[in-house]
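Consider the single chain below, provided in structure tokens and representing the form predicted alone.
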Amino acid sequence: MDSTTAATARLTPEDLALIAQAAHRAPSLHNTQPWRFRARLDGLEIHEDTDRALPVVDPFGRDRLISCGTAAYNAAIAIGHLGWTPQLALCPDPGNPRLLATVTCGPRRRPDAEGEQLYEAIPHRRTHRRVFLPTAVDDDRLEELRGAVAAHGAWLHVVDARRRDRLADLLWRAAREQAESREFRREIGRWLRETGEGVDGVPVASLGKAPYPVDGLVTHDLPLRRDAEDWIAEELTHSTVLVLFTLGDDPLDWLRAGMALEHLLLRATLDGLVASFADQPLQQTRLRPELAAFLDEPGHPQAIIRIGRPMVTVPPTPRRPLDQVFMN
């Protein structure tokens, strides 16, 4: 192995653009892209952008930090692709809480096969907000996904058939509460984009006509009945439902959850799978302990993910130009 270390790393502008572009392709809550980047000679700083906060949907910034964790993971994968050992520090400066991560170059190394595969998956990953084919993820693939999140100190709960109805009820209750909030619907509406419009947010073309949770966002009127519709539980059978857990529940845990989540999503992409999120119960803070309790898990749920195969393809979500993301 080359003995060159981070102390002598000097990345070119092209290298830095490649790292930043990979980080910028990460998923984020309603594609808000809540990060800012600062270039270093040896890597990239990732800062929280609170101007892109969603105070109704995400009042504590948990989803925002999970989003920034996904960006940090992609930056680390890109540094590995360039032939350096990625070194990542989370919340490195207590005096600057908006600096969430530094991703820098360690010793030189040859890119490894798995890292190269994950790097190639970055531009192909999509959040699938449409209908799934009625298939389940096989056990071998699930073990790969478990291994991906375990690398970051997280774990997965695979929701089985006997808990599916309970989860459907929880999804329905959370969706109703959000749909009945004018402030919530207004905030979501600000991040929906017509075709060809904008450089952030969720394109309407990524959504279908089916009601929640098939399309993943509360954008349609819900019926007045209080009980969950049978089709919600039925729709959940068309995919494998995973819940991502961490032992702790502070900003560091949220960032690590984001890294685990992106590792899982890239791994799934390599297997020809797509993912969507059903995080409404986690955005209703009082429902998070209820979810952990009926799943009989000791930790804190950070993401509810549906994994499966798509019935239709969806377009990529837009991204802001990089020059709008970099800090001076």
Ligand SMILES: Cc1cc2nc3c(=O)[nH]c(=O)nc-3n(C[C@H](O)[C@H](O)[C@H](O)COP(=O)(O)O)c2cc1C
Contents of the next structure:
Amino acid sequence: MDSTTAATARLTPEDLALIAQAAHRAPSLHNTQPWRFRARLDGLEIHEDTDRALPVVDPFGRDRLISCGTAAYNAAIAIGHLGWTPQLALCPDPGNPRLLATVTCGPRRRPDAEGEQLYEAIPHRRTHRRVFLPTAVDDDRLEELRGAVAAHGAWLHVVDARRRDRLADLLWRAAREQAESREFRREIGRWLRETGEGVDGVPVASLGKAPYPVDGLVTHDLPLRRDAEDWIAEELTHSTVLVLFTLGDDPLDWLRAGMALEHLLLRATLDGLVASFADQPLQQTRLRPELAAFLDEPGHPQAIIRIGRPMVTVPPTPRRPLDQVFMN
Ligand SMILES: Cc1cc2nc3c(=O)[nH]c(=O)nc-3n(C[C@H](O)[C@H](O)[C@H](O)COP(=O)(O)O)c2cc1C
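Would you mind generating the form predicted in complex with the ligand now that we have the form predicted alone?
Entire complex below, previous chain first.
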């Protein structure tokens, strides 16, 4: 049979569960899982769940939409795994802005090797807030990651040694501002889970142990050390720091940034790399444009990611049961 023969998909409940499961394993801001799914005969709708918003950390919902973009990407990869060409429509209904994406089955096709690898990587991808081995990520791997984000119209800025100190300064200022804001810390506190029994949020055991949050979350008072910036700059040398950029900065760009981000993270996982987020400067309205300016980039920074080789593996974070995520 021609592998691209058109056929109308009627997905089984098992197929739909597989697609939803893949989408649900996506990373999200503080593991808020800010999505709801509606099943269709031929795929999945992904709706934004504003009840799971973080209005202080993410006042414009930018990270929420990036998170939903990561889920949409995984759903598309899962549809490819089932032997269909994934078809994606972002913000398809102007009358229903909460419907962020429909991910449906196009013509039949044989799963391709690259797609299968990305699908296999989904359960193995984790945010790594632990120590990185001090080995640089080689140029070939970086090229692959650049290719992954370019497929979604985004690009990467690899922060060089010259600009690392400037980034350390920005990270320190952002972390200080967050630590000094009671509203900020209260909101973060609501998504921290002391025990491993939750179904969402960030387990405390998943956080790093570093005195300054070059990654991870600002959850407490920061020690006021004069050498803080040096410490952060030194820590940054243990990983490769990437900033994901998009040309525009509206909800569609945020969704596409999420797809680019998840593509990058799955590609990195396949290469034995791990990633963490150092997003604090992007969560401060004033500091975000400063970052774009000193990196001399024309677009808008959407994520600051550290990638490298892990010293240890970290456990998976929990997710809500799927039946809580489906809409009627
Ligand atoms: C848009 C976005 C922003 C994030 N921002 C941060 C962050 O500022 N600090 C952090 O430690 N993790 C951040 N994360 C990682 C999430 O906390 C993580 O994805 C979530 O806890 C689920 O864990 P997992 O990635 O291991 O599956 C972010 C993830 C996304 C998708």
